[in-house]
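Form predicted alone, single chain, as structure tokens, below.
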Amino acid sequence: MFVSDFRKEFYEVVQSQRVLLFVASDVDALCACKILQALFQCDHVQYTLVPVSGWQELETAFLEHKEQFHYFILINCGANVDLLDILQPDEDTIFFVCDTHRPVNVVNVYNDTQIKLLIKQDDDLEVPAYEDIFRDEEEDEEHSGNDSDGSEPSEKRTRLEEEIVEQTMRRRQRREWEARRRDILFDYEQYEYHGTSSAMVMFELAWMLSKDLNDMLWWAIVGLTDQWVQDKITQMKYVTDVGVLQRHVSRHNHRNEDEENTLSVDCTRISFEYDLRLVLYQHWSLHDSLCNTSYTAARFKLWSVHGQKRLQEFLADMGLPLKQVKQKFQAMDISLKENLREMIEESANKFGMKDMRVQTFSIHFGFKHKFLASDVVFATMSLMESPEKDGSGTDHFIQALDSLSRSNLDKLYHGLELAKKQLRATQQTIASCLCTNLVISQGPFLYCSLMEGTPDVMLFSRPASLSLLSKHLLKSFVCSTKNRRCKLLPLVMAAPLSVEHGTVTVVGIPPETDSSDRKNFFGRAFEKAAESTSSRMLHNHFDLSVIELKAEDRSKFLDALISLLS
């Protein structure tokens, strides 16, 4: 059932007890997890930590764990699926549920005892009505054993035949409404979709407590940007969510004139930007960063020489020497650096590139540390997706965790660095494909599939840098193929994942249209085609839209998906 009050039905019940988090690895979820964490330092809550990247090891954890925790917190994990019937918990455990996957299942909705959903209400969710969904099992057959000995034997017959009738009736009334609840629950549970950044419902928790401090409200700044980032949200809802953080920006990080209240230089504050929509580049040099955007890399189609020479023609009409755009950003001229977001506005706009700038915010650690929330974004994710094999999945989510305290600026800078290199593989990896041809149309949808042996391969194996490629690369497909129908398709990416199992994770991506509601039906038709084929997948990850499937059933699958969206 949805929470109505957070503060009385969720933390005040937790407060005084022990209980278990389970995060999913995603970067929203990351800053959910920090912000609850400082609420329960504050409150000397005590809790157990486990991250989880699928539902392999959410059910392995669970049963570990379940004897010690009556109370369970999942943070973007377990609303879009059958909670109990996955976990088969004990009567008294109660899972508080955080999850930004949208559709909420059913069951989790109207099970008043054991699910506690964390979700916001104005999210337009579209719950189907219990009446529609649940029926009490009636006595489909009710025998009449009390017939009277002494009625008439006619009269017993005309009783019999009206009850045949009415049960066949029944009958026909049951068949009726299951076939009207599997269509609801079809429409229903068709599309994948995010709601509300868990950070913000986290934040709006810490708000209500009056515990909200500057941290928090950047956790949550970042919980959003990763939803943009990874095009998980519209830029309408993104637009909207922005406003809302702005008023808390406001609050926190005002400068009153009168010198009792200003604040120490090196504080932390936070200022809401109209930045440029370039990765990195102030960490970069303002070349690299065009060059890496996809943004910039699929309007300028730098994967061709023509793409080249639109470049350089670009930095001509800004007027900025190669010099200086090729040195790191920190060490260019002063003079330039001032306006340059207005040279590059104004550039960008003859190129045709009207959104060369977006809104976002910025965080400053005294003078010499600033970061946008997107570069935040791209280091945290990059080093609990990093492919160095020195730690566990554990060792590198408690890296990208540590890595959102101030106080750990040098994990955040290597994060940096990791960021930069996958930035750099992904566009070469997306140059590579259309250059070769591998982004083929299969009739209903686009597929590309990346070879094992390619370079940088084992850099997309996990989902999010395999989803963000996809993404990208249908960006950059679109702007580059002529053809009108193909820029209306959708995309299937498969990357290889263990060589020794013989698997490749898969993926879809919706189409890439300005209009585009980012809804995703790809996770009911693979799990369709993979029932119709018995290809053997394994639906692990938590957004449904990404699977791992056996390589040499990969042709038999994608057969019977394109007969299934045909």
The other form holds:
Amino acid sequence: MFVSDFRKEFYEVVQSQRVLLFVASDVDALCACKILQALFQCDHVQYTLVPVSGWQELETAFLEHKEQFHYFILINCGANVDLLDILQPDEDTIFFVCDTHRPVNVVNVYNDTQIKLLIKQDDDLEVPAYEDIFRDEEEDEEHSGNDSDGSEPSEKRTRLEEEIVEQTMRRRQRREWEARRRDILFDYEQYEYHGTSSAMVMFELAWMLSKDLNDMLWWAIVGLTDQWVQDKITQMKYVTDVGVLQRHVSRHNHRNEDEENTLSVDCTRISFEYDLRLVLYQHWSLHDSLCNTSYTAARFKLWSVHGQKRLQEFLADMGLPLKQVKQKFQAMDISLKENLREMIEESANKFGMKDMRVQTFSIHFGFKHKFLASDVVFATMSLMESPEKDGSGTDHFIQALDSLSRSNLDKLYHGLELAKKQLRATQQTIASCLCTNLVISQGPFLYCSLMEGTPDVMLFSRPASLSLLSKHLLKSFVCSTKNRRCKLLPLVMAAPLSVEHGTVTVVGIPPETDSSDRKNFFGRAFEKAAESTSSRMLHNHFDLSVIELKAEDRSKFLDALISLLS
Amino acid sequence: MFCDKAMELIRELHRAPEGQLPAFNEDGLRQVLEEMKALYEQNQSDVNEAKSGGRSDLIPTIKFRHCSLLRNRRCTVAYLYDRLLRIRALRWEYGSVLPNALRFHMAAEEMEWFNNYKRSLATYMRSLGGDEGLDITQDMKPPKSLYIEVRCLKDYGEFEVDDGTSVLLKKNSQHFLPRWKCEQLIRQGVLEHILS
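Having seen the form predicted alone, please provide the structure of the form predicted in complex with the partner chain.
Entire complex below, previous chain first.
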């Protein structure tokens, strides 16, 4: 059931208990976890934090811990499946689920005792009504008990006839109801999408308790920006949420504008920026950032020689000398940096890029540390998904979690370096895929597969990196192809996951349109295709559109998918 | 050379880093005591001879042997005393129950001394703080908060919390627990205190 009063029904319930937090491995979940940890530390709530990266880890961790805890909080996992079925908990266990995955499973919505959803209800959920899906089983049994009463034969016969007629009517109604139920559930669960960021939900809880701080606000901002970077929410929703956060930002940080009572220059301040969408540009050189942002790389078509020339034209149009542009941004001439944003926006308009600037936030603390929200998102994501073999998955999670605190700046900078490597590898892979025509149209969708010998292919075995690569590849492909029909097709991408087990990760991306609602149907499509061909598939990740597949079953799986979607 | 064995004992202790207790070197100690006995007997006979026979040229030898005896005595006493200081530090480090490995390193007398020390410390602690007594081995540094955030560095297993339930300590899980329960494990290196 949905929790309406977060403070009474959630926070005050867990305040006197020991809770277990299951946190999924994405940046939004990390931010929500940090906010919740800060609240719990303030109120001395004893908690245990267990990172989980997939359903299997969640199940094993639950089995290990279920004797010791009664209250479980799941962050960014568990809303889109039947939790009670998968975890098989005891009667008195209570789950609080704060998840962005939609659609929320109907069992989770209508279970009143054990599952409490920390999800805002005005989030266009469209949950089907209770009567349409669940039906009390008692009605049928009552009627079947009436057959045996009968005294006289003639009365009995007519009554028998009547009862037969009634029963056939009831059976027909029942079948109609079930058919309707299947349709409703199919429509409801067909498309996967994402709702409000969990970090924002947690921040609102903190605000309700009047315990919100600038740090928590920054984490909420990073959580929202993560959803935008990974294309999980529509532009409209992003702008609305930015508006919500901006009110909080001005509430916490208004002292900067006040002339008399300004804070010292090295205190933490968050400010709203209408800044360029070039990735990491203040920590890199402008040229590198232009080449490695998918927006500009796709529009300029930087994988071709013609594209490189256009980039040079673009820079010349603004009057930026090449030598300056290739230097580190902080070392660029001040005179060039002064009106940089407006200059770039104007020139970008001339070259067909209308959305060069986005609404975002930046944080300053100390004398020289300034970060945009997207910088932190990329750094943390790279830390969490780095392919270094010396640590297990949970080590990376811990590193990424640490990097979000302001006292661990060395980790954040390390993450920035990893992010630069990742972005460069992404663009190089995209360039090679497009130049060698690896993206082939299979009919109802486009398909691309990364071979094992490709450089940096290990960087793309993790789900978020692979999804980001696929989204950027689709954008670049749409800009590069002349085929009108191909521009509207979705993309399925495969990358090798583990050589010993012979598995590949397969990701499905919805088609790229300007006003897309980011709804992804590949989750159900993959399931059905795997069932029909009995391929060995593992739905390990919390996002249903990312699966692991045995490499041998790949071709029959694809064939099934083609026939399913055409 | 005389006093070499005694120097060996001292060097052994000097080599062991702060806080570690090497095994009780019974052999070495016995050798030193034998050497002392031999020196003493030689001295005894020489003194008698010097007194009765009037041989005053034996006096420097007697003095020399006496100095060696004093040096041996000083070295052995230093050895035993330093070991006792280390054992005392163990009580503050590990609590009342010592790990088995350490117990094998201690001689029987040292064990007895340890038990007596434990008893007097316990009596003292009970005499403080009114009826219940005060555990002064907790909180060696002034604490900043009641509960601390800790991260588990290795798999430890189940760990009991105050209300009887237990927490499973697995690698890389983070917990928010009362300070006094975690201190032991932090000292052993199983948990790591996180300052955010």
